[in-house]
Structure formats: C-alpha cells, structure tokens
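Okay, so here's just one chain, in structure tokens, the form predicted alone.
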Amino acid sequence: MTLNNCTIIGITGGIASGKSTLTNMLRKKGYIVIDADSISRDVTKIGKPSYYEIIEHFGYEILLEDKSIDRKLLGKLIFENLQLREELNGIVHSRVFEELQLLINKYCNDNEIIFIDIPLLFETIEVAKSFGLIFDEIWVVYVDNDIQLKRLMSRDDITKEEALLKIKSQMSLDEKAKIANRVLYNNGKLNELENDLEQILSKLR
C-alpha cells in the first residue's frame, strides 16, 4: 500500500482486452477510476514539459497543422520500433506516475478502494515503485488471442498483421494472468464480466 490510508488496485490487461468496460463498470458503481492513458494524453499536450521532449527527440514531422502531436504517427512509429517505443516511454512514463501519484493523494482519504488502469502496467511496475505507489493488487482482464484479434482489427479498422504487430509489442496476456492477483475473463457477454467483478468486489468489502 502506498502511504495513503486506501486500498489501490491496479488494472490491465492487453490492448483491445477490454480494460475500459470493466473500468466503466467501475465508475457506474461509484468508485474511483484514475486512467493512465488520460494522464498520458495530457502531459504531452502542448506546452506541456513531455510535448517538447517528445518533438527534440521524434522531429516536427510527428506533428499535425494545429501543433499537437500525431498520436497516431507516433504509435505507428513506436510498435515498429522496439528502441523508439522505450525511448518514447522512457520520456512520458515518469511524469504520468508523478501525476497518478497526486491524484491518488487527492482522493484516498475520501475513498476506501482506488482503481488505477495502467495499460502497461507489469512492464512499468518499476517505475511504479520509484515514485512510491505500491498497489495492494493486481487485476488483469483477460481474453483469448483470437478475439482479442478481432476486436483490435474491427475497433482501429487494421489489417491482421497490423493488429498482431500491436499485440506482439506488449507482454502477453498469458503471462500477466500468471503474475496478476486477479483474472477477469472478458470472452463472452457483458453481463458475465459483470458478475465476475460484483463477485470480487463482494469479497473486498
């Protein structure tokens, strides 16, 4: 736990495996959802610290006429490339966890359970640490390889190697679920997740 006298639950899961449905499950129950991938949106908005770092690094050619970074061109040049992907990370990781680290500040005395959804979760865990944020537990929401396929193809409208070359760049969802303290299966109906999660959060309370 970190200092905060509240209980901090960490979810990921792999892209296209259903973390925002389950957080938005979350969110509908009235509890704390802070999302990564929003923090991370906004400190490399312009004038913002990692926007310039960001352009040093990758060049004006990552941005759009209105100045703001390309995220789409920057992705498709990250999962390419596995040196510029930890390089990008390297820029933006350690300022989202100085963030995360303020808001959880902000709400854990008002609040018992705070759920942080971190994309990248086990890979950055490290990093974690360094800034002090210690989760009580880890949840992964997991689903199979070939539906994870097809949403990822229909939802970003990708070819089926683009989609596996995304999937291959994170760790796999197999080996998250060994390490996680928790699985949530996210295969079938909507209504199964959901009970799965009512389930555990009928234990924590």
The other form holds:
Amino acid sequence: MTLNNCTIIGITGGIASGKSTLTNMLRKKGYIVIDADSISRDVTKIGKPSYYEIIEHFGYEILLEDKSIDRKLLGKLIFENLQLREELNGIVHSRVFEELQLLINKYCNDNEIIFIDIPLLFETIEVAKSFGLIFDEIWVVYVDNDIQLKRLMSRDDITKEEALLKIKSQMSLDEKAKIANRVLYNNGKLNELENDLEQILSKLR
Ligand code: ADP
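Can I have the other form now, the form predicted in complex with adenosine-5'-diphosphate, not the form predicted alone?
Let us now look at the entire complex, which starts with that chain.
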C-alpha cells in the first residue's frame, strides 16, 4: 500500500556512506532517481529565488566575481555557525521541496517507483511533510566509521582531521540506521552492495 500514486523511496545516509554509488546503480538499472543536492544547487543559481534571498541575508560579500554564489564561502560560514546554517536551511529547503514536488508530479505514475537521494532526509523530514511529501520507505546506506573516514579522505582529498569534522557535524549514521525502513550495508565490495540492492528490488517489484 502506498500513500502516493507511486512508491516514493528516500535514500539517505552519511557523508561518503555510498548514496551516490547506490543511486548510480539504480539509474543504470533504469530507475528514476531525483537528486535533492542538485536541486539545492539549482535553486541558488543566478536569478533563481533562493539566490536573491541569500544575498539579502548574507550580503553581496557572498558573491563571486561572476555574481554567482560563493558556495565554498557559504559552506564555511554555515559550518562554523549553527544559527547561520539554520537560516540558510530556512531559505533553501522550502524551495528544494517545492521543486521536488514538481518533479515527483512529473514522474509519478501508478505502480512506478521514484527514488529520491536526499542526504538530509531525517533532518528535514518535518519540512518535507509540510510540503505534502510522504516517503513510502526510507533507506539508509550505512558504512562503518573507519571505512567512511578512509573513503571520505580519499574521495575529497582531505586530511583525517577535516574528514572527522565533517562526519561529526552530521547526525550519526547509527541513529539514522535505527529509524530507517531498510539499511544497506556498504562495508564490502561494490558487487556486494549491488547484490543486496538487487535482492531488495526483487521484493519490491
Ligand atoms: P555519498 O554519495 O554517500 O557521499 P559516495 O557514493 O560518493 O558517497 O561514496 C564515497 C566514496 O567511496 C566514493 O569515492 C565511492 O567511489 C567510494 N565507495 C563507495 N562505495 C564503495 C565500495 N563498496 N567499495 C569501495 N569504494 C566505495
């Protein structure tokens, strides 16, 4: 039984836990995956509503020479300041959920499954609900802490200290796994993750 016209599955996890890896596998299998991060980049592009709201809030200092938002600087500012982070989330998240709803309406047909890759799903679930977005299932891509650290350092070419700071600034992956409908363990090889995924998908279909 689904609450929507199609089955909506949210995919979340921690930084470098393997969300993109999993959603790439899904895309290759022909599934529709909506990427919430890419929507959040879109809604802050020059001329988009969140662009002006961010300038209003953070001032023109937040712009690069080409007038686009300096995402690196913005990231640094909100990383260091919880209040600013919440203010930016207030600006961007509602726009992201508006766009998400539009895309879901576009793709949603009876009996179809739509996956949404949404890193901050649990952190923003109340905002999602207020936009009428109900997830039929939430999957968490889980990885052990030491493997997460190694993969993050290598993917982003950062030091152990930087990687630890990033991991620690997030809601813990164990907590996320506890409240998920399904947990996909990504400690092993890629083909192990793919096999788990295939098993889960075969039960869904
Ligand atoms: P996320 O999207 O959750 O931030 P990614 O999918 O980018 O995480 O994965 C983080 C890094 O770990 C990437 O460089 C990816 O190629 C690598 N990775 C993911 N899963 C595995 C795996 N099972 N084995 C080896 N490397 C992996």
